[in-house]
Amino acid sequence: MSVTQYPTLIEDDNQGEPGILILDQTRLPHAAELIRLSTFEDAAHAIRVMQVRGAPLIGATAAYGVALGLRNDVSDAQLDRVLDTLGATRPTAVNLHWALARMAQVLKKSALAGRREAAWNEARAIAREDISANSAIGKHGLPLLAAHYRAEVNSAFVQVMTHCNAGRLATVAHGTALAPVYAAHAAGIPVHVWVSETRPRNQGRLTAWELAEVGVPHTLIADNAAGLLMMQGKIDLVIVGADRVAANGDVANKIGTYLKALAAQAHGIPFYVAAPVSTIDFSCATGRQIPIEERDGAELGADGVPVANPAFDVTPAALVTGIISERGVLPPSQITQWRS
């Protein structure tokens, strides 16, 4: 089945009663499966087995399960319950955080009569702006890589190399590292993917599938096979998403990530981080502030061995050259003028 054809996040009343549909990211790229979640434990689960992945579509998911966890009860109480509830998932995305912040903010403001229509439209109104901000990411990367293009008139693509997955499979559309990418192909742009398989999920396999479909030009490679590409000379440019930005520029993404930055500042290739300005956390001064997840040593495939499992690092933001949003391209250094 076509990508196209299995949004990430949908509304559905199919059943009489108010749910969402969401793409079971677990069950990619082998089998493309929508799935109904009905109740806020519903949504809570699905972030938490990473069902949905990647912070703005757990921001999205996270939202709307608030709208679902005051079908029958819109009490204080029960608002409370499903956002301590939803919060409590996942602790380095912050677009979770946020979104649940703003469903608060929105929700406590809101009379009880008219509290789960609120809900809805608050969670409506957040993917929405999902939507544009990661349509215009890609405009603003879109000249990034086709100055690449045209600086590289002996290739004949540009080289991009990403890591995880930040498509639009981590997004309600668009993706975020992804966009730019999208944006030169539609442009008539030549670009090839370099992809990183990201263990120990193999996210950078969904970022294949994902690429695939829309027929853009890619190549699946080992994580530790960055650093040789590099040196080799076939890397142009390195675009990655974002789970949290701190203010000062530092990134926390999915593991690997920090490697691959150290890598490209080694053999001097601009390395760029895609983010909407709701991933930074303007109220975390650096990096060393953002928890990190510790996953399932399971994940790992070992048994009967210590193991540890850190899901993300942070990248210093002397490692990265600029961070995308919709707002435009700023060094790390500047991005406190989207503040406000």
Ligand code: MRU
The other form holds:
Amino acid sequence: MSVTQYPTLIEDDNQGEPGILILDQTRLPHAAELIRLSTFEDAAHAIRVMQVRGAPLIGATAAYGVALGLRNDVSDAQLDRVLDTLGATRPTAVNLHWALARMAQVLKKSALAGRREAAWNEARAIAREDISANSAIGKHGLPLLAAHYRAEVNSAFVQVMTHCNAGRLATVAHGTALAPVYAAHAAGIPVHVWVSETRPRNQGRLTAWELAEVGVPHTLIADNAAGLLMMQGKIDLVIVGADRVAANGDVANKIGTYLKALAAQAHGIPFYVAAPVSTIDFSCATGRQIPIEERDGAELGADGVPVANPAFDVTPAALVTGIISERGVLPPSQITQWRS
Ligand code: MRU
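Can you now output the form predicted in complex with this ligand? The one shown was the form predicted on its own.
All chains and molecules follow, beginning with the one already shown.
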């Protein structure tokens, strides 16, 4: 992917006062603004209110949040306070908990004198690994799109449907579900993306914004239009991201993903999930153990009526054609191979 003017997360050393800059995703697509996070409370707030969002980016931001939290106090008590605060921000995206567990493991072994530096180094490593994992996802997913291009005789474009935003904005760079799309676009394969709006938070608008940024043809649709497009033969394959994948291949992702998987199966359309191995929770046997975030009903914008606002759903492994990770593409039943 090309260098972009607006990174999702970068370090910002303001005359010896280390912080991070994030692209405030609550302002997109209307305004692109970088804001500075200087404390772990800033990082927790940014994750909670979704200024940063998307499982991998939440994980990287939380890791930097730990480093920010040790700025003036590197004690065990402070470390625990920081880990607890960040860990309570969002429950479903396992990358958050994975990143915090990794930071805890490194920092609890580190001598107090070197703890602050160790925290920055580990956060940096998590961010860099996210970039390389997503780039590898693009490489492994590219042949799936290329195969559709070769198979298509009547269509100028490979037609991909996605849901929510699992592009570069949901990661440090490259995206997960959109990584194969960007790789195909860069390889000269004509690809068009059907972007579902993703109520109630409209992350589809973010997907449209970032596809426009690099010139990938796309069309925004209301979520409920997906079934009709599949029935009309307009979709070659579906690729979505994931917030947590259970060991049996059940996939928690943005609410509405399950309905797309059901419709895809009904129409014989391949349904892929793209996610780094850090999104697989091998301690979760099935999707039933995945905590589903319930968000504020006000997000639905309906006053004076009782509302429920589950932010994620679980797509059973049986509906998933394959999981694309930095290690390759496997049917969901085989992902325990990636455990080591
Ligand atoms: O609530 P969000 O916007 O953080 O949810 C994001 C998603 O559901 C993404 O599809 C998922 O995190 C995969 S991101 C690469």
